[in-house]
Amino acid sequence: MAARQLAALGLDVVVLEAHESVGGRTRSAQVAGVTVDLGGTFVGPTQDRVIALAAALGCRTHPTWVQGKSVVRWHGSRRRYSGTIPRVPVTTLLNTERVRLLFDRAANRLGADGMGRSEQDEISLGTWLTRVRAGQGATALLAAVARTTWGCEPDEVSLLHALRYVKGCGGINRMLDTEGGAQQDHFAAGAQEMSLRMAAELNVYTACPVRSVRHTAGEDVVLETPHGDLVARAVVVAVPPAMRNRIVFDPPLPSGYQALSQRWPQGALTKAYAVYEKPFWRDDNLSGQTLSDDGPVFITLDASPEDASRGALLGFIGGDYARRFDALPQAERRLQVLQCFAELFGPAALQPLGYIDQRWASEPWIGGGPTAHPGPGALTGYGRWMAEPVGRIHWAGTETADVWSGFMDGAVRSGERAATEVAAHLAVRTTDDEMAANA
C-alpha cells in the first residue's frame, strides 16, 4: 500500500519481498476447487481503508454464511444455540457479561493515544481475569478470544495491549461478531488478490530478502539483497516487529528499537480447512459457527463459496494448542482437525474432498500470526518506537496501526501513514485529499 501511494506521486518505488509471492499474512490457496484464505480473511464495518482499497482494485466480497444455529461444545456436551450468545450455564453467561463490560469500560477509558495507566501494562490479561474474579467459564471464553486474536494464552499478553487493541477495533463485540462485526464478509477470490493486483502495477522483486540496511555518509540508504545492492533515498520496512531483528542495520538501531523487536513476539495461530462436496451442515440448519472449550480446534466458521458449489469449514487453532498441533506430522494434524469437525457436525465431516492447514509460526519471514502479543511492560517500555522513523527508515505493518491493528485494515492504514511520512521526508508536494484519492 505504501508503494502504491508513493508511485502515484511519481516517485521511483521498488518493493523487495522476502517470500516467493506477495501478500504477507494474506495467502490464498485452492483446495478441491475452492479458494481459501490461509491468513487474513474477513472484513467488516468501520474497516474503511481496506474496503476502499478492495473496491478500487475490483476485489469483490460476499457475506459470511450465518444462517441457522450455531454449536457450542462445553465440558463434553454439545448444544445448539441462536444469536451471538452460546448456550452455557446462566451463571457462566452472567459472569462472562460482567467481565466483558468491565473490559470494554476499561478500554473506553484509555486516552486518545490508546494509552492507559502504567499499572495496566504491569499485568497480563490472565492476571486481570483473576483479579476481577472471572469464573472458569468466562476465563475459558476469554482464552479462546486470546488464542484467536493474538495467538497466545491470556497470561502471555499485556492487559494494556489487549485493551488498546480492542479499543482500536471499536469494542470487543465488533471485533468478534460476524454480522456487523469483523467477520461479516470475505473475499470471493481470496484476500491475497489485493496484493497481487497492486503488485502487477508496481516494480516488485520476490524471493528477495533484505539482509542489511546501511545509511551512507550522504543522503542515501543502501540495501543488501541476494541479488545485489540497491540504493534508495528512503526505506519503508513492513515486517512484523519480531522480524526486524533479522535485518542488520548500520549504524545499529537505537537500543529501544532493538528491545522492541525482542519484546514483541509473534503469536501462534494455525488455520485449517476441509472442503466437502456441499455444505452439508446447512441441511441440518447449522451455520457452521462453533465454539469449543476443547482443542485443538476451538472456533469454526463456514467459508464456503457464495454459490455453495462446495462446502468449506474453517477451523482456528491457537496459543498452546497450536504449539502442540504444529509439531505433529501432517497426517496426524489432518486427523485431529477432522475429528474435531466430526464432533461438532457429525461423521460426514470425516470425508472431505480436500484438506489444508497453514502453520504461521513455521513461516521463516513471518514468524507467527495472526499478530504480535507483547507481554507485560512491553507497551509502556518500548511501544513508542513502533512507528517512529529512524533517519531515512520508516516503519509499516499492521502492528504499527492505531486502528484495527492486527487486521488487514490496520495494514492498509499503516501503508498510507508510511507513504505520507516518506513524501514529507522527501519534500514531495501533496495534500491529504491527493493521498486519499490515490488509495
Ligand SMILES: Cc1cc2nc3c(=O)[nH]c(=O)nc-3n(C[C@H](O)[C@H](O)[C@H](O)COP(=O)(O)OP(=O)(O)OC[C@H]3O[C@@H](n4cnc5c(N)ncnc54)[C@H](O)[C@@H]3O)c2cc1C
Contents of the next structure:
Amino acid sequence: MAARQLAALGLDVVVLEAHESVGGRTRSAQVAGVTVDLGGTFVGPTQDRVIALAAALGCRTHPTWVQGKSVVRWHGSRRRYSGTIPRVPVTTLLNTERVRLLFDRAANRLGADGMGRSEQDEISLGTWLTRVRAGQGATALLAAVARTTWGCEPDEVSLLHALRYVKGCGGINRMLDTEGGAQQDHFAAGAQEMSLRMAAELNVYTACPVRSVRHTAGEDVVLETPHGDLVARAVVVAVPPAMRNRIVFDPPLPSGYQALSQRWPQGALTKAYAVYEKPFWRDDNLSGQTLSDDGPVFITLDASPEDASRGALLGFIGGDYARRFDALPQAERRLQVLQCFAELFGPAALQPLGYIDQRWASEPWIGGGPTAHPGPGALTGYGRWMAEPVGRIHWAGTETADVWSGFMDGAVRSGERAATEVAAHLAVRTTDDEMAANA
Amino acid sequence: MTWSTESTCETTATAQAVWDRWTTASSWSEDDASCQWATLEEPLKVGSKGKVRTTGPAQNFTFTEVVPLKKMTFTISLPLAVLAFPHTLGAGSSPSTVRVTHGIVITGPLAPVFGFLVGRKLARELPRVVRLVTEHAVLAEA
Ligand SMILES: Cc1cc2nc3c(=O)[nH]c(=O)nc-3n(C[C@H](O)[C@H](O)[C@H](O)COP(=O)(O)OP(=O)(O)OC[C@H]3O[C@@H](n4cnc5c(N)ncnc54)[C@H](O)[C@@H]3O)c2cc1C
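For the form predicted in complex with the ligand instead of the form predicted on its own, what are the coordinates?
And the full complex, kicking off with our chain again.
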C-alpha cells in the first residue's frame, strides 16, 4: 500500500518480497474449482481503508453466508441456535456477557493514545479472566476468541494489548460478529487479488528477501538481497514485528527495537477448507457457523462461492490446538478436520471433493498469524518502537496500525501512514539538499 | 446398574503405535490432563496391576482384558462400584486408518452416583484424550 501511494506521488518505488508471490498473510488458492482464502479473508463495517482500496482496485466482495441455524458443540453435546447467542448454559452466557461488558468498558477507558494503566500490561488476558471470576464456561469462550484473534492462549497475550486491540476494532461484538462485524463480507476472487492487482502496477521483485539494510555515510540506505544490492533514499519495512529480526540492520537498531522483535511473537492460526459438491448443510437449515469448546477445529464458517455452485466449509485451528495440529502429517490433519466437520454437520462432511490447510506458523517469512501476540510487559516496554522511524527506515505492517491492527484494514492504514511519513521525510530532505546546494 | 460413555476417532496412526501408547502407563499423563502419573508394576497381561494418580490419592488399577492390537480394559474399584476403561481398536473407513475408542463404564449399585460425580467430568475430557493418544501415536511414527 505504501508503495502504491508513493508511486502515485511520482516517486521511483521498488517492492522487494521474500515469498514467491505477493500477498503476505493474504493468500488465495483453488480447491476443487473454488477460490479459498488461506489467510486474511473477511472485511466489515468501519474497515474503510481496505474497503476503499478494494473498490479502487475493482475487487468485489459478497456477504458471508449466515442464513440458517448455527451449531454449538459444548461439553460434548451439539445444539443448534438462531441469532448470535450460542446455546451454552445460561450461567455461562450471563457470565460471558458480564465479562464482555467489563472488557469493553476497560477498553473504552484507554487514553486517546490507546494506552491504559501499566498494571494492565503486567498481566495476561488469562490472569484477568481469573481475577474477574470469569468461570470455566466464559473462559472457554474467551479462549476461543484469543485463539482466533491472536492465534494464542489467553495466558500468552497482555491484557493491555488485548484491550487496545479490541478498542481499535470498535469493541468485541464489532470484531467478532458476522453481520455488522468484521466477518460480514469476503472477496469473490480472494483477498490476495488486492495485492496482485497492486503489484501489476508496481515494480515488484518476488522471491527476493532483504537480508540487510545499511545506512550509508551519504545518507542512502543499501538493501542487500540475493539478487544484488539496491540503493534507496528511504525504506519502508512492512514485515511482521518478529520478522524484523531476520534482517541485519547496519548500524544495528537501538536495543528497544530488537527487544520488540523478540517480544512480539506471531500467533499460530491455521485454516482448513473442505470443498463439497454443494453446501449440503444449508439443506438442513444450517448456516455453517459453529463454535466448539474442543478442537482442533473450534470455529467454522460457510465459505462457499456466492452462487453456491460448490460448498466450502472453513475451519479455524488456533493457539495450542494449532501448535499440535501443525506438527501432524497432512493425512492426519485432513482426517482430524473432516471428523470435526462431520461431528458438526453429519457424515457427508467426510467426503469432500478437495481439502486444503494452511499452517501460517511454518511460513518462514511470516512466522505465524493472524498477528502478533505480545505477552505481559511487551506493549509498555517496547510498543513505542513499533512505528517510530530510525533514520531512513520507516515501519509499516498491520501491527503498526492503531485502528484495526491485525487486520487487512490495519495493514492498509499502516501503508498509508508510512507513505505520508516517507513523502514528508523525502520532501524535507529534498528541501534541505536544495538549500545546501544553493548555499 | 451401569453408567457408560465412549468417544471414538479415526486416525492414520497404526494399530501398533496406538497400542504402544495405551500400554505405556508412564505416558498416560501426556494424553490425559487429569492424570498426574501412572505406573504399571508388572508385564502386561490380564490381572497385572498398576497405580494411577488423578486428583485424589493414588489408586490401584487392574487389567481385566488384554488382546494385543485389539482391545484392553483396566478397572478401578470404588465403594460399591467398579470403574472400567475399555479401549478398542478397529478397522477404519479406509485401509490406511484405524478406529480408536475409549470408553468409561461404571457398574454396581452406586454407578449412577459415580456417573454423576466422576463420570461426567471424565466424559467431557474423553474426546480430547482419544485425540491426544492418536496424535502422539502418529508423531511417534513420523
Ligand atoms: C489465518 C489468518 C486469517 C486472517 N483473517 C483475517 C480476516 O478475515 N480479515 C482481516 O482483515 N485480516 C485477517 N488476517 C490478518 C491479515 O491477513 C493481516 O493483518 C494482513 O494481511 C497483514 O498484512 P501486512 O502487509 O501487514 O503483513 P504481511 O501480509 O505479513 O506481509 C509481510 C510481507 O513481508 C514479507 N517479508 C518478510 N520478511 C521479508 C524480508 N526480509 N524481505 C522481503 N520481504 C519480507 C513476507 O513474505 C510478507 O509477504 C488473517 C491472517 C491469518 C494468518
